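Only one chain is shown below, in structure tokens, and it's the form predicted on its own.
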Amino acid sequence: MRVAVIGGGMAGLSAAHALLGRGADPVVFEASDKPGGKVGSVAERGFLTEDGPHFLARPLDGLIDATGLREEVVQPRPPMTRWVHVEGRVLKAPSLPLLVRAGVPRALLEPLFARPLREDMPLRAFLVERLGRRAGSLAASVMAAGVYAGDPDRLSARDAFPSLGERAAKGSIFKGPRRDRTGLWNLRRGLGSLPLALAAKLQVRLGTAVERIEPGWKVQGEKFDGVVLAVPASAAAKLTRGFAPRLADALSSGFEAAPVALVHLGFLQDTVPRGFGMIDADGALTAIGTLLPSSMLPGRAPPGKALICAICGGARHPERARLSDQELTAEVVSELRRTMAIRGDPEYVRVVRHPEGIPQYAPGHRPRVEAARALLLPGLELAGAAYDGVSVPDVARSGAAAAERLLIASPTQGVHI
């Protein structure tokens, strides 16, 4: 079975890896000059920066072992101090001042306010109902910013954070396993080394933008038995408009993504605090979140230097991600001086932009995904962050699941697989 995988990000590479493992013949088409999509790493002037995510919270054992990167896995080192910018102040999390501002006494009564989590309920509305106005609003802002760079009033509580629904069904959102911070990991040469290693084992055509797909399935003038669309929903809509207009309409409605820009800055080490980073719960700063990579990971900055990464833009303030490099850098540096007492000017600057950065799972997300997939023609599958989760492990699983569905449904499976 010959399969065209459109998109060489982690969803597409994972789909191709799964197809190859089942005896199929996948060909990956990627418009850019490198694989990985938003997962990439750049080493220059002694700094090692990421194009997108800095840590993965869940394992990818199959892909790590398949690429021989097991010895490259590194975990963040302490201190893992986190700060929250709230009501104009920077407070350590957890700390008594933060707990006071969060209205913890009301939050502890949460089980008394247990009600079913409705399908259409936004994140902030759900958490305010459960935890009270102060604690609920703060928790929603931190969760939305930290995972989606999102707006807590426009994210689905159930679909953006599935564990909330699972816990709510048990009567309290405090029940169930807690996220293990020690489970965070990266790779010694950056997360970008994973897609590079995967691509080396696959047939990947870089710099090849697919403009048109013909049912049957024809891609770039070649005949295939199936197609996996591992691209953003907007791109999938354009590719399917000509032969599946109802599917294209479904993919054009309700699937949104927030623009983000990452600003990497190199400073002298003695001017930068040590810790994990800071979240802006107010939505007042240019940087939604600020990470301190060189404090946690080896080899991220030259000796005596420190690396900071500010994530800007998002759903609440997309205009900030569209500032010029100079304007964006100046605003971020000014804020760092005010909020984290950083001194001096950066000696290294790198800005990375993602116009369609992070998909935003609005209320009704799951039914929208189901409706879109119900309109797929035989031999066509969807995969990626737009549908099944925005974390890299979720995206990889989405690609593998799309490959599995394609193989199961293929009438040629018995002959070629």
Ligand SMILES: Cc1cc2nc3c(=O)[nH]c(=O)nc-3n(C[C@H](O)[C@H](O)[C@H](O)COP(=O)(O)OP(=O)(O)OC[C@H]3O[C@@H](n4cnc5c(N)ncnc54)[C@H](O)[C@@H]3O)c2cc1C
Given for the second form:
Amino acid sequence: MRVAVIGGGMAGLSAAHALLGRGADPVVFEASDKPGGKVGSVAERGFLTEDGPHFLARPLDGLIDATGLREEVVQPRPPMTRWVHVEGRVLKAPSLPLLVRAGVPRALLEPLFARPLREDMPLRAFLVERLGRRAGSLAASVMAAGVYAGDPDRLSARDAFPSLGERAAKGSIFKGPRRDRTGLWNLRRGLGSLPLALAAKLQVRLGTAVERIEPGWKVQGEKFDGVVLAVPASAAAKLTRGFAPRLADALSSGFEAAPVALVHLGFLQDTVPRGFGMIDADGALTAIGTLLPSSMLPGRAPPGKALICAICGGARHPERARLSDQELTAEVVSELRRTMAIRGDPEYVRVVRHPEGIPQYAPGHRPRVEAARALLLPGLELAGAAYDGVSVPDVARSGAAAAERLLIASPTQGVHI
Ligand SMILES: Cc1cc2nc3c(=O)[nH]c(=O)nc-3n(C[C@H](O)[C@H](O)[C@H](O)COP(=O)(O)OP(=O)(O)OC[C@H]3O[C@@H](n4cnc5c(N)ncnc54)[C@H](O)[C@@H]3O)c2cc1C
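Same protein, different condition: the form predicted on its own was shown, now please give the form predicted in complex with the named molecule.
Okay, now the whole complex, with that chain kicking things off.
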């Protein structure tokens, strides 16, 4: 079975890897000149920076073993101090002043306010109902910013945070297993080494932006038995408009993604604190989140230097992701002086932009995805961050699941898997 996988991000590469493992013949078409999509790493002047994700929270054992990268896995070293920018102040988390500001006493009464998670509830409204105004609002802002660079009033509580829904159904969002922070990992030469190693095992046509698909299936003039669309929803809508207009309409409505820009800055080590980083709960700072990669991971900065990464823009302030490199860098540096007491000027700057950075799962997300999938033609599948979870482990699973569905539907291969 020859399959065209369109999009060489982690969803597409994972789909192709699964197809190859099942004896199919996948070809990945990737518009840019490198595989990995949002996942990539750049080594430059002694600094090692990431294009997007800095840590994965769940293992990807299948892909790590298949690529021989097991020895390269690195975990963050302590201190893992986190700070929260709240009501104009920078507070350590958890700390007494933060808990007082957050209204923790009311939050502890959560079981008394435990109503089921309704279908279409925005994250903030849901958490405020359960935890009270202060704690609910703070928790919603931190969660929305930390995972989606998102707006807590526009993200679905249930679909953007499925474990919240599961806990709520059991009576309390504090019940059930805690997220294991010790499970965070990266790779010695950056997360970008994973897509590079995967792509080396696959047929990947880099620098090939697919503009047209003919049903039946034809991609870039070649014949295929099936197609996996592992591109953002806007690109999938464009590619399907010609032969499946109702599907294209479904993919054009309600599948939004927020733009983000990353500003990597190299400073002298003695001016930079050690820890995990800071999150802005107020939505007031240019940087939604600030990470301290060289404090946690080996080889991110030359000796005596420190690397900081500020993630800017997102759903609350998309305009900030569109500032010029100079304006954005100047704003982030002046903010770091104020919030983290960092001194001096950066000696290294790298700005990375993602105009469609992180999908925003608004209320009604899951039914929207189901409605779109119901309109797929036989031999066509959708995978990626727009649909089944935005984290890298989620998109890898989404790609593999799309591959499985294609093979199951295929009359020649289905019964064998
Ligand atoms: C700043 C940032 C921080 C993040 N942090 C984390 C984190 O800490 N942990 C985590 O797990 N996740 C994180 N994520 C999320 C995660 O990185 C992404 O959701 C995931 O990598 C998306 O993978 P994907 O394959 O679905 O899409 P993409 O990576 O967007 O890949 C899609 C690919 O399709 C290609 N393409 C588009 N159109 C065409 C076309 N017509 N023809 C051919 N190719 C095309 C694109 O060039 C791209 O390479 C972060 C994301 C960002 C932006």
